[in-house]
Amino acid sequence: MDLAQKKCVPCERGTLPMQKEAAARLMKQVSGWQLLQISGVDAIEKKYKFRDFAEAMMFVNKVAALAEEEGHHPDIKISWNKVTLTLWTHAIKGLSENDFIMAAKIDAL
């Protein structure tokens, strides 16, 4: 199924976070999206740039009613004309599905 059709789901207590080698062939289905590490933890990020300050709030906007609609929340960097999304599962210190399911979503805007 394509990531974008999916769901986000709670994570259960004890769930680990994805291994890299999964987290490697999930990357394959979001467009610009970078695999990095934030003081230790696995992440995926991607940076969008926009003609000024309004569309990128437009867009911002956006990716917030997206992300209270399937309750998973990105790490948001806004400056004049760009927007820096950052996505981990805060629950499990690392990866999730959820991460691509929305990164996937948030490109479909």
Contents of the next structure:
Protein chains: 2
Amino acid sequence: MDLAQKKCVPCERGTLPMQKEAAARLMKQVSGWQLLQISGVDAIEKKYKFRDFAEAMMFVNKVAALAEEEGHHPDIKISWNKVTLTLWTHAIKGLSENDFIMAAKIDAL
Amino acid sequence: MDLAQKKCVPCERGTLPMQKEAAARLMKQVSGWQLLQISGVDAIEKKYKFRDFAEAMMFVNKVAALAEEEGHHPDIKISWNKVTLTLWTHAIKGLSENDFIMAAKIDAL
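Other form of same protein, the form predicted together with a further copy of the same chain, not the form predicted alone:
Below: every chain and molecule of the assembly, starting with the one above.
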């Protein structure tokens, strides 16, 4: 099933963060995202550049609406026309399929 | 004149970044902001905590509207219910009165 068609679901108790190999496989289904570590926690990040701040904020508000719908919220950094989104699953201190579902849905915006 | 009543104005060519003493004086007219350096550039930053993401985004959109009005845009970082605003004047690689005017106007939101 296409990632963008799935829904984010709450992690089950005791779910382990995704292994590097599984993450690498899902990385192929999203576009422009980078795997990185934030304080030792695996995460994925994508940087966007817009014409100006107004356009950046329009994008951020679309991402925000989607995040509320899915109950999964990226960290968002706005620097005038630049936006950085960072996704990881706080509850399991690492990546889950939810992060890639969100990434695919954001790609599809 | 009260900072929050002033308007941000474009920096004149050759304007120098504000000295520490002048910044320290203006810091007394804003609330909850911290002086810090970002890659060697003086800046001011304030952290906010909201009830949830929706409330954080409502605040961010108010700040965004104000930033467009004044033509002066803080960096904005959103992490679910937490928002960090960072202000400095890119054109002069340091602090100008505009940063404190924006800070005071944000305080007044």
